[in-house]
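So this first bit is one chain, no partners, the form predicted on its own, shown in structure tokens.
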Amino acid sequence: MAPDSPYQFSLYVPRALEVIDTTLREGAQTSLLYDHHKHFFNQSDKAEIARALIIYGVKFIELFAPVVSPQEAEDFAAIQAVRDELITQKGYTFLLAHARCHPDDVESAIDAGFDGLNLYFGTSIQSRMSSHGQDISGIVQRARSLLEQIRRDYPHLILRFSGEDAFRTAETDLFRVYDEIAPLVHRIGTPDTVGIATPVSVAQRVNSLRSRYPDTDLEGHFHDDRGFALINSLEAIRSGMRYVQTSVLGIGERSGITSMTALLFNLFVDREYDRLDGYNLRGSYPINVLLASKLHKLVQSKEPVSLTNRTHIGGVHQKAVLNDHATYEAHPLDQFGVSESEILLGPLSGWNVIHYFLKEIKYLELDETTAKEITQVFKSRVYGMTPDESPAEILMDIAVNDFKLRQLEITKPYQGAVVQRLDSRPQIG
């Protein structure tokens, strides 16, 4: 049986940076799930993702409150079982329910056995007019009453309150709410729900909140509508925010939120090592590949921790990388699990790569002059390839059938010793 979670939380010492991963809540709202008619993560997916997050070192996982559907309630039990299996190996991970300030949401989460509640209430003028219809006084009254009841009846439950759409909420209105709420919670949130924040506005808001509520931790949730989610998260952290919500690959509603591995990668590159305590950084690429496979996707090219970020197509780049990877690879992606580089044959490949591929990978006997001649034929022919063909197949046809190249005899111990094959088709990831 799992240890009592309130007791565990009272003993837990927060790290310099605590990722609150919300792949199974915010991430479940990504339209990418609809591209292949998947629509939702099934229970097996959720259990596997939760296991990977815990092994990666995530200590806080946000899920939907069970009131959302009976299936969410069943799935929570499965995730909880995974968490409990790993307690001895990885220590305690806290499961948090994303919940409205509504008794039904709260009751369902407490009954299910969540460790804490991530409560929210829309505070912007847009939310007040078009969502719940409450004014600031009404928000304060409802939220404070509910939180006081939770604190009285469940004093050790982890509590966070966020004014949803905080960056479209006037600071004076946000203060009116948080002045009443902050004494009742462990954290107050500053969600950029619609992705309008900039690094400057994030720094200003975080500094204002830290000054006004010095004894309450801050939590951020940044959407990527303007492409600022990552930089806004970094700015928030450097301004003193300890808790940041992320998802694997940054998936979420609309353009998504901050990518977990991209955030940690950037902190590593900037040598902010104290914020990386307890995270299994070498598991970054594997967890990205896991999530991408659930979406039937490749790890997208905008994700820093990806094989794409070590893939070379231009001829000048390919030649240099064959001599020294650092020529066009400035960042330590190997420490984040990207252990190989990939050179892709194509119309932009130069003779150096053609020579390397045919001699070192396919073991064909040729000199540099012949490689240059083959390259000219290859470049003229590759643009006409069909979807069923690959550049490697076309190149081998030219080398063997047009130029009649002979294969070298390679002794058995050295066969298949090539680390990175240029003839392989792209794999997921």
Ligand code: HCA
Second form
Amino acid sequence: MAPDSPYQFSLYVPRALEVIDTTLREGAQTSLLYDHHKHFFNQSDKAEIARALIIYGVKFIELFAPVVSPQEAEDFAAIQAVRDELITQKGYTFLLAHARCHPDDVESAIDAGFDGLNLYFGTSIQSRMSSHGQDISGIVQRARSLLEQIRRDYPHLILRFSGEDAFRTAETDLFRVYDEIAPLVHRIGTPDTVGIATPVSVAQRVNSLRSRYPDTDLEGHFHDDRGFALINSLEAIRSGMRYVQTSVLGIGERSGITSMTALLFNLFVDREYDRLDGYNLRGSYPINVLLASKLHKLVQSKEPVSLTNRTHIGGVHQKAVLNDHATYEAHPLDQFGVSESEILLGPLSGWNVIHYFLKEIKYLELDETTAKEITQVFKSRVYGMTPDESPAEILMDIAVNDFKLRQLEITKPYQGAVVQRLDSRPQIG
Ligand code: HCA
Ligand code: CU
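Coords for the form predicted together with 3-hydroxy-3-carboxy-adipic acid, given the form predicted on its own:
Time for the whole complex; same chain goes first.
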């Protein structure tokens, strides 16, 4: 972005809650991509995920600094092209580079055309001893001179500084660093790198940072080692944090971080509508499905915005929900896209979403190769769709009539065992 670009950050009015999505950075560090499925996000996966995030209403996307590898540099260009293509439709989305406080990282991000830098430097005793070996004054000195230089030479860049492992950093140490750095950046982060924070410690931390740095926005990044990433993010937001890092399905190192759709869903349930401005909540389930299909798995049953939460097994439950969904469904999940019509079916649907739809929603028997063939036919037909047709109808016609797909055989004892309520239902409350 050129300094005189019309998209200067100084002209952007941040919303009450800004999600910084890091699916393509923190999420790319999930073991799910490496250990279990031996699968990596390729460039078209990344472009597709970035597109979905922008359409969902995310305004800040974190990516690796291109210094990481030549491939990351090329992938950044592809993601940037997607962002640029969507500007007229969705407005501007800021692309932020996750970067060490190191001139190589910074230079690679600036050269590539990033809008901002998410700089980090470990501040805990553990990071100081075992990672970079600097003491607090060394950290301050390095970070400050780098930031002063960036501000002077590239005043248009959005800057964030995070003390990595902030929750294992003594508050006095954190203050020593942030007292010097806060005046130089737009946001200070307080990442819970190893997942030790609790709602109580988060509220305490956010309150003390807010009172010491009232003019600097706060950003959170909570790992889920204790299963607290979601509740910690909610607590941080309620204590006055404006920026929270999330990923789709919460993927990230170890047990991951806060799930984007889970966070927004909870704010909705608690009627904090002012914080949901500009997010396309109906796109929540489709974006979860998109990512799950990239990981070759289903949206996990523990995910709040999941089909599982509209699936009923117990006989008593089934009878009751068929009469009235509200008996065993308290939340308006159809507004989060857990409904048949909201699965992202259209000319841009990838084969994996089509595979998911036909297999998991329609119980048709098919393999991945067939799903890919059907996708080609679907793409060629869906452009000619008439107003009284839907993409789902066209797809089913192709699957059942052209490809003669059959319903999965469900053995007798299990027939009727599952009831999925995918029709719309009135909002409660
Ligand atoms: C990492 C660690 C990090 C950084 C978070 C941040 C963490 O993978 O580099 O930059 O705020 O959890 O501390 O993800
Ligand atoms: Cu992290």
